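One chain comes next, on its own, written out as structure tokens in the form predicted on its own.
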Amino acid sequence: MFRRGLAAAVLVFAGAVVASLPSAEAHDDKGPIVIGHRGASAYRPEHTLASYELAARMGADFVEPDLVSTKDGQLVARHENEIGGTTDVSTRTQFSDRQKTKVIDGTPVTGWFTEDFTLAELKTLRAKERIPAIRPRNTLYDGRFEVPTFQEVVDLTKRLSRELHREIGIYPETKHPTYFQSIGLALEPKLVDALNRNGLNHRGAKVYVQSFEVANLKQLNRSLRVPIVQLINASGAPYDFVAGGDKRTYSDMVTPAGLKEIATYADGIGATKDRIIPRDAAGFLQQPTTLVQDAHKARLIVHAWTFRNENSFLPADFRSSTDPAAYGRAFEEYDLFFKQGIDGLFADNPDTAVEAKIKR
């Protein structure tokens, strides 16, 4: 693990900063490490420096971007290779001809995709808020940024770490290795050469690279010395194995039998949360399984994804009303899985993460 001195943290209120508080005073170096899930999503349009920033001021102690490519193979950062949803696309004429409706994963997808854009047409677009109906504030900033490359995202964790003389974490994603693969784009070998360039693939270096597919991540365990993390969802199979015609789930994956496999070319899990405490078809809260203990029997950290403080990702057990875009009771969840034993969490709250971690 790389547990790190933070050092100083920026609360948020309503979407406002209003307080910042020295490193001792803010932070814990032991316990869970603090991924902010694609930076500040909760107060900033989702993958975009602004968001990033935000997520290394309140605290987190990783950023994460999720990568996918251009059309001249440039790594940028977007939760999905379509970009009708976080970005103003849809509003620009010249782009018109470039909605098409694509297989991804298999499901049928229409939209406008980035790898059909060069990365100068691109940079045109701006970045706007992805859920709107439960994030209005975030709205207020739809238009002023930018979609940023992976590298601009490096520069800014270099630039950041030495402003707050604390080391600030990168963990990309991998986001459709199968597909960007059938499209002559992949995104392993960017990857590689962009953290060789930048001085970040070695032993020590303060990245992890995640991925919910299996085949991509063993290659890129050849390649690369900073952890690898295998990503489990809820439901399904990695597409590969779909692809492939390998009948194996993330269920199985989840047995100590599967465990111990991933062990062999990864170094953790990035569990969704219901892998590790389950919810009822009310969204209620049921017994803990044991795949934290059985992961770590196995070696392997876990990571837990997403935390988010809204009533509608909140379980039914920590909500304060009805109303889906309030806040619940959020801290009463960090509890609960922090007795769990997670090694780290992904929030678009870090603030409040981080706020949960120092009094645990």
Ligand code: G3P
Second form
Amino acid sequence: MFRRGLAAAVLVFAGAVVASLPSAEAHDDKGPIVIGHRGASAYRPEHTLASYELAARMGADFVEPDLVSTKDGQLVARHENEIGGTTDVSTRTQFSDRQKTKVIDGTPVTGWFTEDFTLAELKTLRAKERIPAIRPRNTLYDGRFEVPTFQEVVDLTKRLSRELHREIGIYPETKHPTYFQSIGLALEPKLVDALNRNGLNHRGAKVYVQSFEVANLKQLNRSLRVPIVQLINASGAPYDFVAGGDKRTYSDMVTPAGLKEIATYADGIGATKDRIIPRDAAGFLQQPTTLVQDAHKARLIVHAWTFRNENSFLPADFRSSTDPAAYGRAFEEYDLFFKQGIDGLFADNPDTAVEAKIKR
Ligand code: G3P
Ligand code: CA
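Show the other one: the form predicted in complex with SN-glycerol-3-phosphate, since we just had the form predicted on its own.
Everything in the complex follows now, all chains and molecules, and the chain you saw is the first one.
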């Protein structure tokens, strides 16, 4: 594990000075990092090279590919291994017999799964907008972009780093690691190989590796020299805990004792915003928790997710109307979370996040 702690966090981001958009020109490498969540997924179908490229051009410090496996063991970027909602696979009659119902992390899921497609087959599909009701403009781009491999995402960040004269980081997440291990398509060795092959497994590489599970992060920590981030959900428990009969939950993991344990294998936590400032049943913000301070005491950085401009996702306090797709007062939400002392954030609208950071 790269045990850098809070003070040295600045070193990881050294070099990020210049970007191409007006707001990003003023974006220095101090303060919370901006992670383009699934790219700039408010503006392009998520997890496409177009989405990642736009995020970088908007000033994001990092782009975030969620990783799953193909049948032939290639890492590709999708939020889920089920791809019916984010590709046009349901319209491809040659793949109609691939539709299946599987149990993923204890939940039955019906659809088409990356692990049933070779990379060559997956490459014939095209991405589409996941939430067209909220982001109808993004449907303009449906059918234009492929499902990218992790290598293609790495190649893109290297090209954009040269072009933008600042290093674009990469923040991969292993999706459903226990499940992929159970079907003989473990994600971890492939991720380690890819980072090694690309010269990205060393102290100071602009890379974080994240997971909702624990055992695979502990395993990755033995092979990686880049920071490890333990994701913390609003409820429930890491699926490897569930599968192994371990009764601990995410709530247990954010106690001071739980954070101390995380700090034995990770450098930070990636927490849902609700763990930092909870909402009531009506969606209004409540008093902040002590999570950020507690994590810092345990020498863990804190990255919060997910910041989005639409009313549908904002706390009720900052909604502009009852229209779920309209933008609300997103800057007020950013300001609140910056005051909590977060070290970074995942944003679907990286341009808004950069603007909020500059004026914080
Ligand atoms: O990885 C941080 C955040 O992206 C976790 O949620 O479901 O969007 O991958 P998800
Ligand atoms: Ca993610």
